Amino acid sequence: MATYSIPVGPLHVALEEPMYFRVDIEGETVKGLEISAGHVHRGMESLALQRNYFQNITLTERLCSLCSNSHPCTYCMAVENLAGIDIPERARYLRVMADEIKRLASNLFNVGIMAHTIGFNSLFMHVMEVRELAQDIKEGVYGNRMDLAANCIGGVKYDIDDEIESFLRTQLKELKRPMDELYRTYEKDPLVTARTKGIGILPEKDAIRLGVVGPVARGSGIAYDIRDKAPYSAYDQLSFTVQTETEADVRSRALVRLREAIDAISLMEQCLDRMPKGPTVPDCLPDIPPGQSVARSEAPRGELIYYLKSDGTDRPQRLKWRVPTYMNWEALHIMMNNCKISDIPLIINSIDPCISCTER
């Protein structure tokens, strides 16, 4: 049987961002994979050293669109850890709400693209219609449908009054029924099952060896979630389940994301029920002392880590982040081994790669 190599990318159907794959093919079967990144390197870590601590909140929010709240939130936590800043209790709940509305919208976008990839366009349009309810929440509460600008060092830059709370509760209630319907469709529809079950398998032992994170790890049965293992903001005051699947395929990763989206609704409602009155920022902030700190959060794609080093000036001496995709894309070598050519976009989409925040 003839063996040949085909290029996939750097512009292709699986991603909105450029990434090059050289795939070795034997007939219709994938026998080898080479991943080449670096097409959108923007020097963001270098730019961060040219800005002060407050300006970097805006910079980090522009690393990525779908997880744009996770970056400034984790960056602010790194600064707060270094300077010993305690954020107000109300701000902790407001940070969770911003995180979870982004998780809901991000996960829906991924499973929607999956439906489009398998040719189920009516399902794709339905998912995006449901996602509009989440987008309306973002626009109604934060004034923007993508970058929320919710975080600041020491707390948050927004608050909610009785009118916004009523709007939020109405929107979240409207989301519940269609989210349950979407989950049943992805779980039981024969077209979705036929194209995703048993495709792109990542066994648990390989997931552990490669150190994958987020829904990719949880889809392989690894119950690892920073919100549970090392709670931040107000997650230690809230109730949620670390969602896992054991079949380790494309379908499993989609089901995990959908259940986490449903959990996001519950978490936001819990925040509204339990959030205390009070300030959203401290009265004053201390100077940032020399030293080093690390902060972690659970972004929609998995564990996000920020490292900060300060020399005592108003600019960081070093700022570095490790994003989930950096860990997850190595698993494609396992997932795509012996798959069919037609499954390549589906498997790539199943790790929900974010190239812009990986190529920093």
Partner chain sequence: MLPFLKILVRNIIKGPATEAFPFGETYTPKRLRGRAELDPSRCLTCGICSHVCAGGAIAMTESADGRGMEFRLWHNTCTFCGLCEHYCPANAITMTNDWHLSHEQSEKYTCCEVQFVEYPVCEKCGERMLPRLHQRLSKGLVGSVSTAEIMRICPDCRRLTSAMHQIKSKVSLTAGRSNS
Contents of the next structure:
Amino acid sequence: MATYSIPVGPLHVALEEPMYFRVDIEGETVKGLEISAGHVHRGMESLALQRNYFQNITLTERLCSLCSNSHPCTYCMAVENLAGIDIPERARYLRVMADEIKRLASNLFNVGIMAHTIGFNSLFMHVMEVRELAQDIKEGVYGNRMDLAANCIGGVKYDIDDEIESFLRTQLKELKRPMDELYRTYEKDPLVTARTKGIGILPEKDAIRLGVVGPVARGSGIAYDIRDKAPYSAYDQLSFTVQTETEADVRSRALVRLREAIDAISLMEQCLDRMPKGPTVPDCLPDIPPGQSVARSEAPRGELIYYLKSDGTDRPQRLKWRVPTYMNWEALHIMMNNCKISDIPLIINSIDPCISCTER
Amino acid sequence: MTPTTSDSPFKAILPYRDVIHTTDSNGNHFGWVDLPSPEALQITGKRLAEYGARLCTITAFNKKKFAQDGDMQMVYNFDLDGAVLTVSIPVTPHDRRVPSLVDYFANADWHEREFAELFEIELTGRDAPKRLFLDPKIDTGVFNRLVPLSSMMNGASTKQLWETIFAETSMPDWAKEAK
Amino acid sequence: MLPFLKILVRNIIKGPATEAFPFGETYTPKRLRGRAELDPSRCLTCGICSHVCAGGAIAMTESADGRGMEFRLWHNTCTFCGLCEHYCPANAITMTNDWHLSHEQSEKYTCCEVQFVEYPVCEKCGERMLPRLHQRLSKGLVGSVSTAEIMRICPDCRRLTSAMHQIKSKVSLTAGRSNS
Amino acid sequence: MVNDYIHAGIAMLIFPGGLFALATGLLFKGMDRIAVARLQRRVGPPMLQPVFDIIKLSTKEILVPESANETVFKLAPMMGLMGSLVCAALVPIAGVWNGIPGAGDIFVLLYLFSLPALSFILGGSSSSSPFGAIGFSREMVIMFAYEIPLLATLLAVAVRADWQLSLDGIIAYQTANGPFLLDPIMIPAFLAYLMFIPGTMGIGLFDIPEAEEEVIEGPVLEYSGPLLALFNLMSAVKLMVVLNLGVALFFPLLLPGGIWVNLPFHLVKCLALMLVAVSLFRASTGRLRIDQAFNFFLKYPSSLAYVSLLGAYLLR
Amino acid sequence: MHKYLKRFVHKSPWLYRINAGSCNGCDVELATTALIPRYDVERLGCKYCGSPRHADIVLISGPLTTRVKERVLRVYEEIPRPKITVAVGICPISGGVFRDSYSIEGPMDRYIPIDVNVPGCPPRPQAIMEGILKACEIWKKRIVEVA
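Take the protein just shown as the form predicted alone and give its structure as the form predicted in complex with the partner chain.
All chains and molecules follow, beginning with the one already shown.
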């Protein structure tokens, strides 16, 4: 059969963002894949060098809106590590809350898009409708549906009063039942299973070799979660499990994400229960000495690492970050080997690609 | 917290190096090593790979910010089961060659492609890397050249926009009337 | 398909979840970060807002006649991050929850918050002077810029001070970092 | 003779094909969209939305891809619409319209039926876009897949109706002996027909040739403006044909009273059929892979239709 | 007759989304606006289309990066006239936080005529809907002028 190649992207409906794939096709089977990146390269690392430490909080938040809390949070952690700032105890819990609500919404969006890619629009709408509960939390507590703007150097910008707390508790309670129901649907629904089981397999061996992170790694059975291995904020005070699956296919990654979303609800409730009273931000502006520092966190898509080098001025000498998706792209070559055309968007979506993160 | 020298998790891996060991407020471990030359990276990389380290990220920067074609530094971050080891190597303007780590860490590929195009660094021990992000229209080494340039022209477009705004918006009447 | 059919049946019973907007009203949370607003009677003209603004949305220029400071915030480049509100020492900038900002292209450059912060007049000589800090300061300065220093210096120097204040270098070896 | 031609002309241009089929088709599409919206907890568009869409499309400009064969590209949607209009004229409506004499043969219908699909294939291949190409190859596969159970279903009905091959004969048989829907032997065939509807309409599990997320709407990708409107009209008429045929084959029940009772009654039956086979199906499923869909048709609808065929043959 | 029919044209605005290098916040919000029950733009007759050839209202997000510029302009050309363009989020309007970077070509109105601006970072779905309604009005006006 003749081989021909089709372009996927860069402006393609199945891709939320521009990314260009050249796929070699034989009949309906994929024989080769070439990834061409750079359409969302905005030169943000050079912008970060031209902005002061405060402006960079907002700049890093605009890296990507789906993990928009992880970026400023980790950036602030890097600055705090460098400047030796100990953030207030209450702020630690508030950071976890912001992190988890974003994880919940981001993972739901991903599994929703998965339903959308298989054309199951009613399921997609149902997932998004459940996600609206999380969006309401974000809008009601933080003031925006995507970019929370929760972090600042040395703590957090927002606080939770009694009114907000009771709003949060009712919303979280309301989320629980639909979340369990969704999990059952993704686990049991014959149609979803038919399309996702055994598709896009990434064996554990390759996952380790390629250094993939986040739900992609955990879907392949690697129990690595920064929240557990190198806890930050208040994660060492909270209980949760590192979710893994062993089948290493599209379905396992979706199930890992859904279970983590369910965990996020319980983590937020734990925060509400255990959060001490007190200030949320120190009452002085930070002093940033020269030096270098590293900070890591578990973004919805996996390990996020920030490297900061300061020369003592009010702008960083170098700010570099590596996003989780950056590590997962190459795994597509293995996942897509001999798959069908219809599975391409499904597999791409299963690594939860964040292109704006990757290309900065 | 103060640097500790005992019970460092890094001693076992790099016994012959001076690893500075620090911890953050959550008790996570960080190690910092300065290698004398790029060549030393290969041995260290091999050793880390044998130990089961995972490459997290590679960073390159100018030792003096915005200095074109000056001394550079490359920083490699490795994950050792929860601890982060940061390995730095110097790169001089005369010799921009750095050994590639793709043999030990498959995921070094994208990182190496990226800094090769952004900083014009040559990699030894692998094929010439293909471009990763940059449009063919943009020159390599953009980070060295265009950053100072854009910091000079910084705000050119911003300034233009603001001039339009100043031209089109006027102060409220009460401000004009008040004398 | 069985678990999902249950959801469909429930959907029919519950009826549409669509909100009335745009044919009716919609709910706007109190904390929503919408259009930013400046209260000129509280502004200290210290400039910290434009210092922390990543979008470069705030421009402050002294008026030609020296009567005061012109403040312009262009909504079309404002990221609605609220850092200006957070760092404003006088609670002069607030993020309202007004989100009705869409406009036609012809209004692109006029979609601004424009205010004039008039310098108070000296009761004795009639000269303009800087806003009196003790009257306007409401929540204390965020940061270590001392109150006394702020009162003695002019707006330009204030901005410089707040910008330069954190770059004093201090060498120590602490949390997750090393010196080089 | 001349009378017959006039008769046929009216059938194709006004009723039950032509204007009537277009109007009811668009209206049914609107109701389908509302029904799906309700299943998804939405309000949905106004019922006349498909009409607004057609009006809107007629005001847009036509863009022909540079590499496309312009004539084929422009003719394909017209051919599809014509084909579906002819089909609409051929299917009789019980108690209202007995079809064009001597032309309501189920096999003629079977061939005419592939015209809309063929127009998709032509349009897709003429546009020379790679997605159009994938879309058209998928359309072919799907067409082969659903024609097998369709053929078996039609045969089963024909055999059960005492070897009647004309549709009005089948209707007449059922009027005399009770509708096949209530006949246990024919229920498998009815189920097979229920699955054939989404297959030929390309929805739900079988929204494969036009999969938006995979091949960017496949064959119709390059169409714009009035030409796209023709495709929309074609699909509306096709929907009516499939529904009319379904009612004619399995439930041509008559109410006492004339045409003004039986026409609304027929439309109600069509609506019920559509809500089950189109709206509910569209809302409750996603799409299959093309190989899965092919296997699906070979397995379930075909075997169901064969069961009926065998039953009808043995109990003759 | 045709003139009368044109009064209904704006009741069927089909939307097409172009991402010109955005952080995907606006895109997620656009997807939310367009597809979920709570906002249900289908009430306004809107439909999301996958092909630029079917579009009436173009929603553009992102600051227009160098690499994506050619593509965006080409896709924009593929949209049949009359078309109305809505800039969603501050990036296409002014470049937002990315302005003055070496790989940004924006603001968008340097290359593409914009009709409606919806500032926000990202704007909430209701604001996007407001923008779409404004775009419909402009479209209506333009159609009548042509006729």
